[in-house]
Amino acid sequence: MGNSIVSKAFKVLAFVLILLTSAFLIVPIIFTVLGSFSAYWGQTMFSRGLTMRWYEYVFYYYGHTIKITLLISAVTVVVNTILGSMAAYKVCMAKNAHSKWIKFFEEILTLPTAIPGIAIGLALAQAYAVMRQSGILILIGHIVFTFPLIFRTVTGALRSTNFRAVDEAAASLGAGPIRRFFTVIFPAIRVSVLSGAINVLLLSLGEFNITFFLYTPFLMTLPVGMYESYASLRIEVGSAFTTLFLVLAIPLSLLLNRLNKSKTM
């Protein structure tokens, strides 16, 4: 009887904590979305009524940031999905996969996750200043910073099952490395690859630290435009910017959660 009461009390406490934590995270987002429709957000949110002009403002002055962000993120996903998957395949299928040199090489590939984005952005700006105006440095920064995400995801998938035996069997039948990966290995880990690609896309869409040191007035991404809108002390414009970002990010997050559930079933 005592254990039953303690168990129920623990469940109630856990439920309350989850509810409070969720409210703590969601309430500010709700206020931000509502504020994007406010004509003036002062002491009260809708003291001057509702309006859509902040969205018009964002699309008129910062519409190019949305296009640039989607383009950079799309290219980053394609490049890292190919490079990250192939690199993970070569590392996991190497004959000396457990040697210290392979482990060292693997740590080098995942090193960008341990380096602050500000440091990476500043280093790129200093080392390749002549490339800054073209916007290529922003793309390179996003590729470098997000590469470990898909590399680690695919590496984990390849090490979860004995794919080495499958790979060796395909090799004994005359299949080359590229054919083995795309026709034998990839179909078995495609959910993990897609999950890693969505993670890369989400991180690239919201990446700010690297981009802040590499953008120009004509080449800026959505998070940088969002920062400028908040810095101008127009909370309504920043709220509209944030809402547009949520429109892009939330469906991707839901898809990622669905993929992660399918991997564990």
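Positions refer to the first chain, counted from 1. In this text, rigid core is short for the largest set of C-alphas that superpose within 1.5 Å between two forms. Everything quoted here is computed from the prediction, not taken from an experiment. What changes on going to the form predicted in complex with its partner chain:
Relative to the superposed core, S253 undergoes a C-alpha shift smaller than 2 Å between the two forms.
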Second form
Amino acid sequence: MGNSIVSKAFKVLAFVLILLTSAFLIVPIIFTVLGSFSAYWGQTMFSRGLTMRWYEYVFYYYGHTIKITLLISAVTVVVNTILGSMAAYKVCMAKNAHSKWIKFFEEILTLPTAIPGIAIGLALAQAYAVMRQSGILILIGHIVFTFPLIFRTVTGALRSTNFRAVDEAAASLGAGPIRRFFTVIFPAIRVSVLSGAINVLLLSLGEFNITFFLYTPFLMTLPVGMYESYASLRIEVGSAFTTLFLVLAIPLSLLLNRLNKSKTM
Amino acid sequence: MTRKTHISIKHISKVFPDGTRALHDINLDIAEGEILVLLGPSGCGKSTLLRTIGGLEQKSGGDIYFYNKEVSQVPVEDRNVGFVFQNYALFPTMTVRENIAFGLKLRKMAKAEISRKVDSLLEMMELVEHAEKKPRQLSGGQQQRVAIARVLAIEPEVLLLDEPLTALDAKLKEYLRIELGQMLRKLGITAIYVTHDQLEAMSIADRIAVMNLGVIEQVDTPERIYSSPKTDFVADFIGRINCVKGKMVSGADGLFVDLGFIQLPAPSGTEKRAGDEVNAYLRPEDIELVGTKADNSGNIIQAIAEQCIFMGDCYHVVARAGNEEIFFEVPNGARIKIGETVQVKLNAEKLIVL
Ligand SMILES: Nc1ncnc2c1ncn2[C@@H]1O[C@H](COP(=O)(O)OP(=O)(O)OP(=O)(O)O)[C@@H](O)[C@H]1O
Ligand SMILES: [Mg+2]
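Let's see the other form, the form predicted in complex with its partner chain, since the form predicted on its own is already up.
Starting with the chain above, the whole complex follows.
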């Protein structure tokens, strides 16, 4: 009896949550998407009909931000997938995995998630002002900010099974560390690496806080451009921009979901 | 037959970075083709010693020689040792065949030759029908056979086995123990085998090194470890044994051990001298019930039965002799009542005095 009350309560709670999510997440997104096709988003959305011109507008004035974002995110993902999994492998397989140094290293690596992006952005902009024009700072910011994500995903995967013994077995059979990583360890954790990489990609694509302090008029990323378009242009342009971003991000996050499910099974 | 020394360990010590002293001044020579078992309680340093010999751990001091070559700076990849671990440590994404071929591929062996060799190992290990399976599709015993095939493939100079059978159930363990012992002998490979299971150690070893708290207490054949332990720890650790405090005394015809309730002739060759306090050890099988009828052959004591526990094939009897408790076994037929005075004969020739 008590059980049925509890389960009823849970059902109600779940329903409320779904309602809230819909109200505050899905509905606004639908509005934004619809708005991006509206010729004039006034009192009513389609009072002046449909149009594609906001998209043309975005591509014309902000096309470069999409290209830059894709480039920066791609480099970030490639660099961090390689560095992050290698670092995780090194840390997990270290002979003395509990040493002070490794603990310290791990703590340093997780700092970027603890420090607000604004602080990282500001700090980078101030410390390396000379490098700002080249855009390399944006890339560095993205790499630093997303590194902990893949590092932690891969260390988690490496610690979930006894990969240390597997690694030692491969070593005693004559395989050096690089070969061990690529032929023995990586194939076993590739789903985790891939999901870490997609996480990094999503985070980098949408990164705003750090980039906002580092961009230049010629080197602007998609989220910064999106912000600018909302701030200084028509809301329909911003909506078109947002929709374009969602087209990029939503398939990735669906894929991520699917990977995470396959991992737990 | 004296065989050439293959592995020579000189003054090896190991301190882990956290300060744990796992090995103290280990000295050990292992002959070519010998099966040496490292036996000892949990945490005594068996695995650490094995891993140090194989190159998975760095020694803190001392030298390790393979023949006359000092190898402690040779990384594990180049030491040509084969490890077999308790948890198998198979490569999870590779098939059985790929697992076994792994070391051969690294050695740049021709494809045809690899597959010939893998086939013969599959056959030898009775794994032919599992060749294309992944490790997780195999039972524990099958996985361990793959692990063994995988190291045998590279024809290692030394085989290092760390509790290879511990994760298996009792039946399979016994079966594989016998198989493994025969196989190692047939291959004639030098092997170091870690276990904390005495039965496994006794049945597989040419010699056993008994370890305790990071030191080797005694290295000897299984028979000598059992019959002539050199330290209290070994006497106590190996098999079951009676221990009675005693004192060396000199009697009319030589040295005796005074146990309080009887004086037994001291073992020949003992270094103890009259007046020394000693621990005297006697195994239960060296205590024999002689019934209540008089027997004049000597070394007979009266004891009062305190416990008599049915063990299936015999009774386990605990009896009081003077102020000491002794235990021994009696055959099923001989029922002993608690409180009854029994007469037992001590086999003084088997007495161990430490
Ligand atoms: N990496 C390590 N860091 C610190 N201490 C360690 C490490 N590995 C082992 N030790 C310690 O060294 C000692 C010997 O450990 P070892 O694993 O060699 O014991 P063992 O005889 O193999 O025991 P078991 O039968 O339980 O496997 C133990 O006290 C253990 O806690
Ligand atoms: Mg061990």
